[in-house]
Structures are given as C-alpha cells and as structure tokens.
Partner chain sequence: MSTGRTACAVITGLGAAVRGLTGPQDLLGPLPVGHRDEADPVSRLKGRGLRYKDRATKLGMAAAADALRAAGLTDDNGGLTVPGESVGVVASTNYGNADTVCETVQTIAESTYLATSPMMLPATSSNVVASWVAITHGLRGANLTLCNGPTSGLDAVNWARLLIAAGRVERVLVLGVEPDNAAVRHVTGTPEAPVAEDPAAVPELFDGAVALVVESAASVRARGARHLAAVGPYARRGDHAEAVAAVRSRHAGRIGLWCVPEHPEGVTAPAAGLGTGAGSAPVHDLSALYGPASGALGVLQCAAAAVWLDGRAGGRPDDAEAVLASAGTGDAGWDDASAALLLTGPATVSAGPGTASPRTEAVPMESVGGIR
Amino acid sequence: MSWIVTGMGAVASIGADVEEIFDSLIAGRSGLGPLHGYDREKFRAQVAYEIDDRPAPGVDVPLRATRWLERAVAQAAADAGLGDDLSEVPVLVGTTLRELRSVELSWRGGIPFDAADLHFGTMLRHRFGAADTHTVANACSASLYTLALGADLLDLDAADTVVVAGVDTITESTYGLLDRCYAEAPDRVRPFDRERRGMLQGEGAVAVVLRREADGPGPGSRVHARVRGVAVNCDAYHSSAPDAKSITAAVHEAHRRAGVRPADIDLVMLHGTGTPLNDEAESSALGTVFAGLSPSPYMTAIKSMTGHTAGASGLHSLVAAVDVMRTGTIPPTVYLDDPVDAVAGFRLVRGGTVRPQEPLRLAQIDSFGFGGLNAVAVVERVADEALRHPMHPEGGGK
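For the form predicted on its own, what structure does this chain take on its own?
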C-alpha cells in the first residue's frame, strides 16, 4: 500500500509557511542569529536558529511550541481542504521537548500557565475539535515515527485521513546541556565540514495530511507526493551516539518497503547535524547503501539553514523534498566548505542550488534520534495530472 500527501504546513526560523521556508532554502538563507531567549552571558555558544516571535529580547513567554504547532496543523488542514474540523481525523505529534520551555518559565520566573496546556491535545481539541490525539516522544526522529504510525492507522482502516506533525522549541536547559558537549562552542551547523563544532538547535513545527492512495485526495483534490515506504527501528546502541549498522538496516528496510533499489533514489535529504558522531555514522551507512553507484544520489542537509529542529526535523526535510522534486531545484548545504573524506564520493549540493537535467522522482529522508531511534522515509514525486485527479495504487508499500 502507498499513501498520498494532500496537505502540508510548516513554521521555522526561515519562514512562516511551506513556501517561505522553501524560498529561504533555495536562496541559501539561514535562520542563524544571536540567542534571544535568555541570558547569553551564561553560555559559550551565542547563537541559535530561533523563531523571532518573543515580545522583546530576553523576554520569553510560555506555549510558543503549541502556537507553532497550531499554525502548522491549520496550514496543512486548509491545504488538504479539511478546514478547521479534525473531529474525525487522528492527529499524531512527534516531539523531543514538548512544552518543557513553559515549565522552565514557570519554575524559574513564576510565569503562570494552565498545566493542561502542556498536552498538545488540549489545543488540538479546542482549536480543531480533534478527539483522537497522540504525542510521540521519539527524540529527533519523532516526526517520521508519526508518519509511520499514521500510515499504520490508514492500513488498519482505523481512519481515512490522518494528520502527522512534529514540533520543538529551544529550552534553556537543553541549550546549556549542549553548550557543554563540545570542545568548542558551535557557531553554526556545518554538516560534514572539517570545521564543524557540533549541533545547534532550531525551532519550528510541521504537519502533513496523509491519506490512502486508493481513496484519492479527498476534499482538497490535491496531491503533493506519494509516500512509498517508511521504516523505523530502535537499536538502543548508545544513549546519544548513532550506530551505522542500524542506520544502514533502516535505510535498506525503507527501500524494501518502498519497492525500490538504491539506484532508484535521486535525492537524499540528510539528517546532517554537523556533529562528528552523527556525520560519521550517516556517511558510513550511506557509503554502504550506495556502494558502487557513481554518481551517487544528490544529497543535501537543510539543518545548515534551519538548525536542528529535533522532533520536527524529519518532516521538515520531507516537506522540503516534496518542493525539491516539484521544482527540480535542490538547495545547498550551506557552511559546507571543506568536506570530510568520508563524503568524498557523495554528490553533495553545496555552494549554490543545483537543477539537474533529469527529473527528481524519488527522495529518501533520513532522521536519527538519541537512543538509536532511526527513521527513514521514501517519497515519490507525483505526475502533474495526479495533482488534479484521484490516483490509483501502484508500486510498493509499507
């Protein structure tokens, strides 16, 4: 079975919707800026990829993550023709930190909020009438886990339509934790660059409306892409270090479920955090998966512009991949000036956009989280006529 994406919504430091975000990616425009949320004197790192919606520098307010999630879900639901009524639609939200920042503000500054609002389900019920909501706390692969779980709900006929989403904000405690992880404080996200110093967080939310392909696009009559397969695993190899063998297994499983071979993949949206251990594990896994292919698929890493949006990052990459395949334009991995030897054989896009002459048909999206939580999706571009007419099942499945 395969599934179709009929609605998309997103918010990030580089844009307030899907179109703005993709325009920024194509322009090579980064969301990196001076840290606004809290006292910079307490940290070595001085920058982050924040959404600039606080009332003033250093003045923070609770429930920002919930508001971004509301905007992303509203965009996706409207795009899919669902409007604001999700009373019959399950909503699955992937996250790492949920509303931890609101808890910090309450304990540190006595800023009040209703504890019931810590659960995204409260907002989803009030705003959209959503009665069936779920939070998936699977670290940085959380939103692709929601994609897999949403596809399962459709396969089981538990729903005709699902909304899968991801959201995360930067908290003072996690910023401080990461500030002590690296020998030098990161100044930007530089995936696969010899001068990388580590990961910097980004903020944002993203949502996608998913339906069974056999049922057609529904009220919106629009199809953005076809999800061919999603694979997830959890190796528990290490609390934070990724395992290349487990990542390789997840990629192979995603290809098997999608009914594709490595040679069929045109584009890889890299996890690409700019940390030595992640870069090494991902490059090793992809070196194994795409061994013998020359040239390799095109590859790019958008965290260099969005920062690491954690629980939202997988679907952020998926939404970007849909626009890449639609436009035929691949954004660069910015700040990648001197690639490490491990990626010497990869067709990494850097220095500017690339527009291949051949169409980009299939994209692989990588997403790997702490604890060995790995998720990989394979997404296919749909033909122009499919944007206007219901589609028929074909190809592989989950």
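What would the structure be for the form predicted together with its partner chain, rather than the form predicted on its own?
If you are looking for partners or other molecules, they are not here, because only the chain is given.
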C-alpha cells in the first residue's frame, strides 16, 4: 500500500510557511542568530536557530511550541481542503521536548502553566475540535515515527485521513546540557565538515496530511507526493550514541517496505546534525547501503540552515524533499567546506544549489534520535499527470 500527502504546513526560523522555508533553503539562508530567549551570561554557546517571536530579548513566554504547531496544522489542513474541522481526523504529534520550556518558566519564574498544556491534544481540541490526538515523545525521530504510525492507521483502515506533525522549541535545560557536552561551543551546524563542533538546536513545527492513495486526495484534490514506506526501529544500544548497524537495518527496511533498491534512490535528506558521533554513524550506514553505487544519490542536510528542529526535523526534511523533487532544485548543505573522509564517495550538495539533468523521483529521509530511535522514510515524486488529473473524481478542489 502507498499513501499520498495531500496537505503540508511548516514554520521554522527560516520561514513562516512551506514556500518561505523552501525559498530560504534554496537561497542558502540560515536561521542562525544570537541567542534570544535566555540570559546569555549563563552559557558559553551564544547562538541558536530560534523563531524570533518573543516580546523582547531575554523575555520568554510559555506555549510558543503549541502556537507553532497550531499554525502548521492549520496550514496543512487548509492545504488539504479540510478546513479547521479535524473532529474526525486523528492527529499525531511528534516531539522531543513537548511544552517543557513552559514548565521551566513556571518552575523558576512562577509563570502560570496548566499541566493540561503539556500534551498538544488540549490545543488541538480547542482549535480544531480534534479528539483523537496523540503526543508522541520520540526524541528527534518523532515526526517520522508519527508518519509511520499514521500510515499504519490508514493501512489498518482505522482512519481515512490522518494528520501527522512535529514540533519543538528549545528548552534552556537542553541548551545548557548540550553546551556542557562539547569541547568547544558550536558556532553553527556544520554537518560532515572537519570543523564541525556539534549540534545547535532549532525551533519549528510541521504538519502533513496523509491519505490512502486508493482513496484519492479528498476535498483538496492536491497530491504533493507519495509515501512509499516508513521504517522504525530502536538501537537498544546507547542513550545518546547512535549505532550504525541499526541505522543500516532501518534504511534497508525502509527500502524493502517501499519496494525499491538503493540504486533507485535519487536523493537522501540526511539527518546530518554536525555532531561527530551522529555524522559518523550515518555516513557509515549510508556507505554500507549505497556501496558500489557510483555516483551515489544526491545528498543534503538542511539542519545547516534550520538548526536541529528535533521532533520536527524528520518531517521538515520530508516537506523539503517534496519541494526538491517538485522543482528539481537541491539546496546545499551550507557551511560544509571541508568534508570528512567518510563522505568522500557521496554526492553531497554544497556551495550552492544543484539542478540535476535527470528527474528526482525518489527521496530517502533519515531521522534519528536519542535513545537510538530511528525512522527512515521513502517518498516519491508524483508525476505531473497525476497532479493535473486527480485520481479521485470526488476531489472537487474546494
């Protein structure tokens, strides 16, 4: 079975919707900026990929993640022709840090916070009438995990339409502990570069509307892409260090579920956090999967411009992949000036955009998280023919 993406929405430091984010990616425009939310004297690191919507520097307010999620879901639902009524639609939200930033503000600053807002179902009920909502806290693979779960719901005929989403804000506790982990404070995210110093967090939200392909796109009549397969697993190895063998297994399973071979993959949206352990595990796994293929698929890592948007990052990459395949333009991995040896055989896009002669038809999206949580998706470009002639005659383009 395959599933179609009928709506997309996203917000990030580099844009307030899907189009603006992709424009930024193509322009090589990064969301990196001075740290806004916290007292900078408490940290060595001084930069992050924040959404600049606080009332003033150093003045933080609760429920920012919830508001971004609301925007992303509203965009995706409107794009899919669902409007604001999701009362019959399951909504699955992947996240690493939920609204724990609001808990921090409440604990240390006495800013009121209702425990009911820790999970995103509360907002989704009020705003969209959604009652079947699930907050899935699956670290940085969370939103691709929700994609897998959403596809399963459709597969099992437990729903006809599903919204899957991801959201994360930066918590001060995570920012401080990351600062404590690295030998030097990272000044930017530099995936696979010899000068990489580690990961910096990013903020944002993303949502995708998913349906069974056999049912057609529904009221919106748009088909952005086809999801061919999503694999999930767990390293069961280490709480923070990834396991290349387990990642390899996840990629192989994603290909098997999608019914494709490594040679069929045209584009890999790398997880690419710019941390040595993550980069090495991912490059090792991809070296195994794509061994003997020359040239390799095109590869790029958008965290160099969005920062690590954690639970949202997997679907952020997926939405970008849809636009890459649609436009035939691949954004570069910015700040990747001197690649490590491990990626020497990879066709990494850097320096500027690349527009391959051949069409980009199949993309693999990597997403890995703390605790060894891996999710890998394979997404296919939908032919222009299908876009002009929606598969379902009921798609009225409302």
